[in-house]
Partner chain sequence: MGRYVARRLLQMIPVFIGTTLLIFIMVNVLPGDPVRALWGDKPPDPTQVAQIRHDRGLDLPLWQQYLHYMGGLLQGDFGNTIAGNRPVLDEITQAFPVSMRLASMAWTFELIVGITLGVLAGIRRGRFVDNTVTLFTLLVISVPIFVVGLLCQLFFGNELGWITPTVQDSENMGQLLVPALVLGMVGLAYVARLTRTSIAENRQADYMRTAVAKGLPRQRIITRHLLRNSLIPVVTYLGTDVGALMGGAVITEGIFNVTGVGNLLFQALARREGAVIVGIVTVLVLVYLVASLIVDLLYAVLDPRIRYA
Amino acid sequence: MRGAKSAKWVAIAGVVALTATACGGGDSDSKGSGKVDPKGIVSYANGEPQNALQPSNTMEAYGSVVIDALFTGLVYYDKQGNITYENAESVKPDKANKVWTVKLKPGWKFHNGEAVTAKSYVDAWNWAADPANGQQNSSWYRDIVGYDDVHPAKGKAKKKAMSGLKVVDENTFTITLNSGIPYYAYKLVYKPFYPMPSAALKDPKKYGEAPVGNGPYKFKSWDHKKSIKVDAWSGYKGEDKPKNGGIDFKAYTTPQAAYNDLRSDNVDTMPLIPDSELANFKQDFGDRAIEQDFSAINTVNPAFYSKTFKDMDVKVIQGLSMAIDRDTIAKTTFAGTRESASGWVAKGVKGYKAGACGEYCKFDPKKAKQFVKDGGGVPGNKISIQYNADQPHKGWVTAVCNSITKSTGVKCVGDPKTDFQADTEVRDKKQVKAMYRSGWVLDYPFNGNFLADLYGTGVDGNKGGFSNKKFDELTKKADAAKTIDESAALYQKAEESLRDSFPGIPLWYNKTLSAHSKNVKNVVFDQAGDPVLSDIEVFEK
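Answer block, the chain by itself, in the form predicted alone:
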């Protein structure tokens, strides 16, 4: 759920201004001569990706930031939230928003010299939709006519290609949807809609270890659980040409280790400052400290297939939500760097509206205890919250559990997994014992991305097995609207309906809290919370 194609992090006009309150980038505290080395390498504190590096099989941060360096898709969006063209020359719908015609900019190449054509997109999407290929983002093609034939609810593919995809000529193809969707161009921002070269489909296992893309950086090496290296590609046709020589994505197993290296200038930037350093990082880094809003939300989601939550009365989940003192935890654990969430959609996207969760996201220990009791309680009077231990989650999970136990008497404990890879694998295998930490970053700046793509029945982002007929009907109605604004308003109604079914417990809206070393300048994070890697400049040593 990441993107880093824009030179600036973005905001949606008229919604929420995203600002940087302390964004370093000057060279006053630089090492060396102060001159820029255009071939200098930027090091980024990352982790081991969950899966092979395939666009349609990447749904987590560690793999996503690498994929976005290697690939450029059809479209992106500007700071006003308007669609901008990347590899596409145009993406236009018919009057019913049902048939979309895509025209590509001619002359684009993959890193291996193969031309990027309409067939590069159509073949990649059809391959990824086939369940035999095990791509976890396959449901993103569900809107396209013929998806059910290629990816039936059960069993093998009946056909090898979606009938709604047609190659018109070398640089043109059409997408026919089951029904009109006014904001469909926004969906094309996301990774499953990237192109792949022909070699990727012939030997996907080999390709996943050494991917060939069409983006600003070219794959160099992958030393598993240590580092992924990419080099700036001189043949790149996009506007975001790298101002550095490449990126070293260094794998860390703890955020504290990454922070220590950042403070010592042994890594150039990192995604998140550890909770234990939030009170100190601005003092440690001065004008190299970074604090920016971005469009993401933290929740804890029930695994509705688990023994704990299967057939549970929604009152219990509503009670657990009211048992959490979000404001106090934000002030203490997060040193005032988080804002309590009042709904399921992140700030800064079109259609965001505060208050969808209503009273259930407000701390009320007395009512919380009564709701849990009225709902029949929790089996065994105990719940756990699964999280990945390689990022700073232990502190807030402990605080949330303590608040739940104190308010309701339900025993709550953390269930740490070694790293994000292990955490997501447990979710994918549907082995979560009770609840799990969920953090969702926008794929595109529209409220439906945080609703239908997360809580729709059977969609890839729905790891907890939530299913609600009323919600599905409301999102379907929103997708059928004639305009983007009408669709966003209908999605607001779908969000409000979730207070009666509670697919997850909203906690906080996120901020990017980071810093950069003395080795680099121009470090800015975008609306998805990713560094704009191509803009970072490295000082000569």
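Every value quoted in this text rests on a predicted model; they were computed, and no experiment measured them. Between two forms, the rigid core is defined as the largest C-alpha subset superposing within 1.5 Å. Numbering follows the first chain given and starts at 1. First, how it differs from the form predicted in complex with its partner chain.
- Smaller rigid part rotated by 30 degrees relative to the larger one between the two forms (C-alpha superpositions, whole degrees).
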Contents of the next structure:
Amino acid sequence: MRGAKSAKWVAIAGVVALTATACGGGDSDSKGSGKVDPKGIVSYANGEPQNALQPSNTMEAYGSVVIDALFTGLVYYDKQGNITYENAESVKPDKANKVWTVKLKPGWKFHNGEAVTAKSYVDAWNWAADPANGQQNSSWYRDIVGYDDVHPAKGKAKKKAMSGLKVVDENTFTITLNSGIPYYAYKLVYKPFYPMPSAALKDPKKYGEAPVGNGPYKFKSWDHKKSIKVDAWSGYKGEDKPKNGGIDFKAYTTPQAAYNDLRSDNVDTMPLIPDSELANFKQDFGDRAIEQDFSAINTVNPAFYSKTFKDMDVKVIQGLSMAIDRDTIAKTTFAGTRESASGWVAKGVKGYKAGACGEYCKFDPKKAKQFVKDGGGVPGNKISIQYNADQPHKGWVTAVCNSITKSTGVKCVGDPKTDFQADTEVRDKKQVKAMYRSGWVLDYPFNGNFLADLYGTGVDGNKGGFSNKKFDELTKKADAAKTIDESAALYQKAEESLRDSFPGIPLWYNKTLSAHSKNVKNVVFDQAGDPVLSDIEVFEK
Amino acid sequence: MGRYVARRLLQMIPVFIGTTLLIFIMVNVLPGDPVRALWGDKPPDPTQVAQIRHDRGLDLPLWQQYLHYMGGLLQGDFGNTIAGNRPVLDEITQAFPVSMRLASMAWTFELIVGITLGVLAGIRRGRFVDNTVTLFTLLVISVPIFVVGLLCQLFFGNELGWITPTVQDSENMGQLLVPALVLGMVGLAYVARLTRTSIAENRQADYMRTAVAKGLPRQRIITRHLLRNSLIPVVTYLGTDVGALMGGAVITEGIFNVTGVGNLLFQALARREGAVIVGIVTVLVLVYLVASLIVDLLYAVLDPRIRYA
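What would the structure be for the form predicted in complex with its partner chain, rather than the form predicted alone?
Entire complex below, previous chain first.
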């Protein structure tokens, strides 16, 4: 549930945010006299992971944060959205971006002493791609040649290994893709691309209860629904060596409970300030409050198959977008904790460019009214915005609706579904009446992730039935580009073209809102909203 | 007596089957597919969805699923969760002791303080004690439980620092004390009011006048004659409240981060974990049934005129 759940979760981003990060996160508060204890344990307010702790089977936030502490993948990215090498020495494509050669840094080991080799990667991925092993993230290997044999659309695996994965020598392997993807290295950041030791594949069940990774922390214990404990691992070869002695992931049932514990220093940090505390968390924590950019975006999207939006002139959608007073709603409903969006790509990812949406994302009631009128208006002069009522969306949906009605005279109502499950079901079945609220957190920090994966014709993430030839062509071109930078630039063009087709109305960029206790310093969250655990320092008691 | 108990126990079987079937159907009617929900708002993988549905038997017709479920239940197998594929029995055996501890503490609190207040108020009807108790119980009943809970948490936890704001270890009785008091608060008010009314009424009864005329000690009149006869409605309430305290503690458990049954049930509902919901409800139904049987048997103890054949 990385998406919607974590959309209201947390994290940071772009170059601009760097400064904010530095002061928001940390030292400004360090109590001068406080000495740091390198063996100190950080407690983090988490919840019970949904699944057993296997990297290829973990996508929701509670499990993800633990997996990321235990594992280090091939690559990661820096705050500018550029690839950094972790377990890999290099990840290089051929000219067509089709065959990628991965070279590993030698000498890395798993926590159980087994060497991390090319085989550890290839075997783990092949195992996870097999539907019989029930790994939720297996579709992440779909770009690799031979994926369809291992993971056919129906039925059992025809082969046990993807032909596109080849072990060259102990520290080298190649990945052959179905078609060239210039930014493929970005995808390798994600959890299903972590390596697993051979013991994991022999007894996956046991492994899921006590995972063995190659990351900065070593698994210690999992007391279900109470806490997961990990220790700093002395054999770690990576750059991000822990500055603390370990992490205690405490399971909380509600963010509110965690918040109250945080206030009393019973827990050191948490991923998300509950909405009810947005207005006063800065007061409660002073300079221990954390506010950072986060690569996620909120939109309301028309359902292009619905009676309301079928055959609608794009001018009307542009008009509706101009009718929304984003700044005021961000200030009032969100207590200033969101930032108005000016395009379809979230801040802090490679290829982000402000202002892609142009004038259509600026509040202009007069023009809005004119545009809606020129476009022939809305059938029945009424629209609705679907949302899930189990999370606090009602407030802003009402505000957006009021803004639309006030500016254009189009009646607008909220269309609540009882909870997130009911909401997604309606979206999956394509039964949305007019518009629905949506949110997207980056999978990998590249603008294509916010464009092709959401608005391409027929792609899985495209829930509104949007289809535009020009956009599809532009994204295809971007995917065929030679280099990452070229691809990102072409994707920017594709984003700009959305101005004329408007697949969704951008609303706000999210922010990470968190705080930390008096026991720790240096608490920073990354672009995806995850805490940088290894950097946290604990004061001596 | 023995035959009565046997008959009651036999009656439990249809009640048991009926409730589980109803819950089973209701969970299935809810919108939202638990397997699809594993992917959140990310696009699900159809092959994997089909695989999981098949593994868990979710692709069978509902009646077959129910038969499978009941068949497993008879062998003590509650099935597995959809997320994580863990045995439901593990989840239940982890949550129930916690809730049982919390509920029994709350219940004891209700029982002792509630009846004491009720007796005091009933005996001195219209006097200062009575007015105070009436006012206090009115206050408790009218203030929602989460307000009381949050206030206790903020005051004792964050301001005074007497307790940790949330329960750090759900097995620790000391830490469960405050949540238990909060949980038992509303029940306490009802017990006090029921007792008060009942006592006040029975005080006018003939047997009371006789007892007083006989010159029995006051203590004995109140405990043996007055209280015993006045407790029937209170016992009924306390009996059904056992089940309510176990399953209905969602709010209190949420505020104080207690990982009990209420919490488990709430999360299972949000995730549409049919096996977990039916499993918990099954156990709760048993708790209710046993509690109401005990209540009925207690009637006979309290009032010997009530006899069971």
